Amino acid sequence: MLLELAGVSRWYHTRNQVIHVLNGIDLSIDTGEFVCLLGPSGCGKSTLLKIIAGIEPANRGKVLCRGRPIQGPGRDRAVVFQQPALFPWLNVWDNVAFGLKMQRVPRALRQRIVERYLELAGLSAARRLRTYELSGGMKQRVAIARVLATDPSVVLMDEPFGALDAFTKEQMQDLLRNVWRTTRKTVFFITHDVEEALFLATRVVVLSPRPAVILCDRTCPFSTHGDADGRVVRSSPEFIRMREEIIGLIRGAQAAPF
């Protein structure tokens, strides 16, 4: 198993009380798997990535990345954020460049890595340009082609298209998808789009309300639906069953009592 999360609670203190987040999370995710994570907004998603990545830690349980625990930030894991974090002195080839020259990667063996996932993210064309020549969705194409370039174990991606017109996003949405198959990279990636979550991943799992504990673990046939064009996807019965299954069950924890 890639990530093991066993009884993993997080708790902040306030002046005046303590804030509980999430409750006894036991996940578990293989090499490959695409999990999307869907839950209501402050239920705690963006906190349980965190400590996946190692930016925080968890008050109670265990994190592990191929058995060993996490305790802070590490090459196998790597974090795509809403807002792509681009340096804006460097153009797109050296952005996507960057961390394999912070690890001396070999020059040669360098430019053909870059150059491997300039294409696989359609940047190619626009290897010379600087960040504020990009639109968002270009920005974060070079922002997953950064992070994929370095080879992480774990790619964790906190609402990367959040911000995204939603022409922009369906194409993004598309995108990765396609890189997804090509590198089976395994991604933790969250959302509040069901519909993206569905489309993309290859489970979704559903956190309650605050303290958030986790109300459905349920395996996505979508996103190995061969070359199916994404609207048809969408469309399907199939995929409309089970987002209005998500969405009830989303809103029945927002409305009941924790």
Second form
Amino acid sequence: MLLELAGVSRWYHTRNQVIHVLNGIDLSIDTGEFVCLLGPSGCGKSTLLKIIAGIEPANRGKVLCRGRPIQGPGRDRAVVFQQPALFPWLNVWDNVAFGLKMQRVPRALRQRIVERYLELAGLSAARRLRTYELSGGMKQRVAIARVLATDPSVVLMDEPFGALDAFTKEQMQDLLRNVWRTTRKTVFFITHDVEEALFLATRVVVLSPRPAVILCDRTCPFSTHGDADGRVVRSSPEFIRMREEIIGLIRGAQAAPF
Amino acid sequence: MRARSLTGWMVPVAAVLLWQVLGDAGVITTRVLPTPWQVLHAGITLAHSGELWQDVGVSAARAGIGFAIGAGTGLVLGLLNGIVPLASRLLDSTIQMIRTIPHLALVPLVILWFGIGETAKDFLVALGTMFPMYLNTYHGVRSIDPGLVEMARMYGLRGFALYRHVLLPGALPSILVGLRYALGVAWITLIVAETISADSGIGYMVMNAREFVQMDVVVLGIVLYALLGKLSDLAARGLERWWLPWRVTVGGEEA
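Since the structure above is the form predicted on its own, I would like to see how the form predicted in complex with the partner chain looks, so please show that one next.
Next comes the full complex, and the chain you just saw is listed first.
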């Protein structure tokens, strides 16, 4: 098992009360899975991702990566945030190459790897551009290429397409799905968009409102077995049926909180 | 672009020409202001005798040494306090307190301490340039996008590598603003210090000329200060263009 979370709880102290965010989360993620974590906003999805990334500690419970407890950020767990943090003083190529350079990967190999992921992300023509010359979607593609280039064990994505317009968002989903079908990287992806989750994931995990528990955990066939064309998948009857089912589940949980 | 930069020169050139014409016509008497031609002539004479180069050299050396000490200290303190929270808590409020003292008010005290020699000038210039450099460096490091630092940590960057690859380039735009500002302060400080007391340098040349009512040399000194100030500002702008090609300023290159 690549990632193992057992009984993970997290709470915050405010001035006069304790806010329970996560309440005993059990979750195991295997190599090659694309797990989408769905849930209403403010339910603690990002907190869970930060715990896995090692940015925040869990108050209780076990968090293991390859059987070892997570104690801090590490290069085996790379994160793509909603706001792509690109280095403005580097161009696209150097941003993608940054992590490899820091890991002292030899130049020739570095060039091959960067070329490969620039091409996968559709950025080959943009390699010499500065970050201020890029659109929001392109920046996010650079962030994804940069993360994939260092070959982490798992890629953590925190609503990476949340700030993009609807049209760009759909393009990015198609791109990410294709990239994943080629690389089969393990991905842990947070979103509040049910369609996005179903379209990308091999497995969809739904969290309840705070204090969050896992409402359901379902395998999802559309990314592996679905058509290569995104539009065909999104409008297929099975896709729509499953979407309605999960939306119903989230609505029900909000109506009757725990 | 060429035509545009020429447009900027039209007004100053016209003003100098008008000045010359009015001076020749006797509207502006030489007792008030010598003509541009007379100033230029004085410059050429002094350049021939070698006096000009000596005085300019002395003044430039004072500005350079004082700036190197002051701006260097400001830079180091700014980086230190920006990166190490303990240092900032320990030192920042003290520095801010000292900063409120106008450094030119220290001129009498500095003369008592160091006399009118080089040390006094270097000290004043160093004191004046330290704070703009410190403030801008500190602010530059503090205002780096925390997302970038988090990203770098995820790549395993720590200590010097983090500083070298993220903190320094991130703070550089602000550091260069401090540098330009400090250069301006350096020249102003020097003018005041040299005018009050000196036995060499441009200020000395001007005060000496005043004694003999050599109006052309007095104006020449003022023009020299202006030119040297402009020259060092141009150098700082050159650095900006060289180091920060990724910076876009609103409205093009003029900042």
